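Here you get one chain, nothing else, as structure tokens; it is the form predicted on its own.
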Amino acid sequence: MSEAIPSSDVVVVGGGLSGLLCALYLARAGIEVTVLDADPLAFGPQANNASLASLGLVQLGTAEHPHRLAHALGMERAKQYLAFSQRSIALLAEEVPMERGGLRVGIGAEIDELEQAVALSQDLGVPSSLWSQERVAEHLGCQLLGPARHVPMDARLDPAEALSILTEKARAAGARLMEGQRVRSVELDNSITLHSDGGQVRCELVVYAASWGLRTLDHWFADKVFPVRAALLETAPSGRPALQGASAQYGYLSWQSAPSGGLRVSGARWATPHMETGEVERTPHPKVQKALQGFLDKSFAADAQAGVVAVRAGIQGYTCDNLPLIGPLPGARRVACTGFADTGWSLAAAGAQIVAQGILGEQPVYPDFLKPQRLVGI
């Protein structure tokens, strides 16, 4: 018979970015909080946490250009979304170090949209400027990329460093962090009981921050969150200066300098017919790996010649409408802070703050289209 883990006011399922931030904010407010995570809470090169699947680009809003965001959401909702992202980036900057400024590079047909994107960004309250192809080449040391949109509010960070800092801050604030504790089932009764690999824990409220794995844990997520595999290559140091974080191909390709001095490149999901959707194995697909290597060879020859020293993949959680789930779920005492996909670094901090405020009895104000209720009936 499994042993009981000490009970807690709140249990957070998932020890990635959003889970750690939720625990940190709750613990600082005096709430007894426990985090359960299936993986070790150690964020080195071999770590499997989904938050490490990204490069650590903190991109305002999404990797898409603002006119595309406005087309998808409408101007008013796009303004709300970008304001939410600005708030989130500011909150994250209070907790972890980051370097400001980022590039959205144009490749192919994307080049023709850059001027429109710059013009609309002013109307949306997120100024950006157009960099010429020559300026991009000078900054990146690459002659084969096009012009770019420079976004001062973008940023970059080291995911391993940031997650390690948040782990220590959460512990110092009094949060109980328990690794290697995959939650197998959740019972809802007078209290909530979570059954994990190491035993069971009772709580009054559960926060779901475990990304795509929630689909097998709570039936509400079954048709609303799904896994997508993201691959990453890292080269040995080539002696180049550190780069601002950058993305291209409407966000399907991104790169930035690694803490080691090498270059990290991620993306190219388009190399497989299914766009890596539904994949849960943490091994890059050979076609994706080949596409990333080809981009390195063509665009960053010096880095490619330095050699690839790390290849890894992580599984990110996407929602069915590609917007995160933040706030109470239908029913009682279940709260979501998940579904950030590759935008977690720019959205999760505000999401976690909102969840903490709601648990503390406050009435947080945030866009209705980020609330789980929007998907009721789907």
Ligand SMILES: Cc1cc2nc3c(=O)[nH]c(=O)nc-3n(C[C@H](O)[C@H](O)[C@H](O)COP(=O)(O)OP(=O)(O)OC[C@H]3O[C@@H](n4cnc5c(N)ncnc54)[C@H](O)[C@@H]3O)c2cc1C
Second form
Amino acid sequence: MSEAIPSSDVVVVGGGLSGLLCALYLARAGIEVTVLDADPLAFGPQANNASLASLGLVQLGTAEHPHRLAHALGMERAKQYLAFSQRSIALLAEEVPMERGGLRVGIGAEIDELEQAVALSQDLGVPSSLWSQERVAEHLGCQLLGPARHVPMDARLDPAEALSILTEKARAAGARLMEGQRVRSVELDNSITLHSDGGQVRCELVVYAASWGLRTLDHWFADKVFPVRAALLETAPSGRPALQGASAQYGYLSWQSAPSGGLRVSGARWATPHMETGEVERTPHPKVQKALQGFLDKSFAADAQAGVVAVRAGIQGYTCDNLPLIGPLPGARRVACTGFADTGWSLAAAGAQIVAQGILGEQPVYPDFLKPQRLVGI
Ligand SMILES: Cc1cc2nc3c(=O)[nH]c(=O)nc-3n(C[C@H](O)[C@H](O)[C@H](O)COP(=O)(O)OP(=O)(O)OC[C@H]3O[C@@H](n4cnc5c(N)ncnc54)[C@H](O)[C@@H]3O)c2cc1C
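Structure of the form predicted in complex with this ligand (previous: the form predicted on its own):
Let's see the whole complex now, leading with the same chain.
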């Protein structure tokens, strides 16, 4: 195979949100960096990645309530996780426009957990306040929803706009962005050789930011990262003012205003028995689509009447323990920045910054439970 691609200090595999941010930080620090993405239209409005398909909520921590995070990780780690997410949102806000404030609405049994969540959010240093059902209904102009936690540190953005800004910034900083370059294999020798559709490229270090695509590219990921499909519906404009971004059902339903003035609704993976795990086709499951349409019909009737104008799905990369993988892989010269599941917009910037700092020889301080070593007991 010919050497069609010039060699580079660092090659980033994957040009979604996390790959672009890694490239941006590295190029700004003067590192020669090339991004290879499999998609022929990777950096445009037709890209196939989850980043472009996403809703664009920038939710502090996880979409679930903080007591659930504390229950899963323990109080100390939950604090570290939230601080990491807070730092990531602040970093992203330096690069792209976003609107602050978000609602975590309670539906059904979840309502009883809201007060506990508000109290714990103070202890965890990420305050939120309770909004009554009437206030939620008035703000959202909706029916049938419950009270909510208002999280001032949450935000929302337009993924297409944000990705286009990050692409331009990465290019302007000197990163080489190459599309239609699916990396087929990675050879580790004295230097690293990546074999892609356009030829081969040598580098000193590879950053893996290819989400679930990594499971077939490097065996290390085979049992650690897996695909999960998520879907989104967008309505025509209904004349409503822009909303704060919001989620409900512990994050399994979320929505926000579209730039067009319509409403975007995402989630409802629970409509399939396997929660869309393992699905790689970018077509929404009919049951998920029906559940999203049903939610629109019940809660946002005016928007539903305006009609659905776009339906799409994207494939997210989850890890086996549901936490991102950030930093060097065992064996060195391969660095991970991936596994952001359904909260990439609030985690990827800090992940990318840590990756860049590590490559620059700094010693970034971040939670051990985000490091790849955790999964192999090192
Ligand atoms: C419908 C939907 C709604 C969502 N809503 C939100 C939300 O509101 N808030 C939030 O924070 N997150 C949300 N997410 C999740 C979010 O999109 C992801 O966390 C984030 O986009 C992950 O970014 P990434 O760069 O890791 O992956 P991706 O954006 O998927 O990028 C990975 C890239 O790697 C490339 N690639 C794969 N394999 C190879 C290979 N072998 N060689 C070269 N390139 C390769 C792909 O082409 C792709 O461009 C949503 C996702 C979906 C689908």
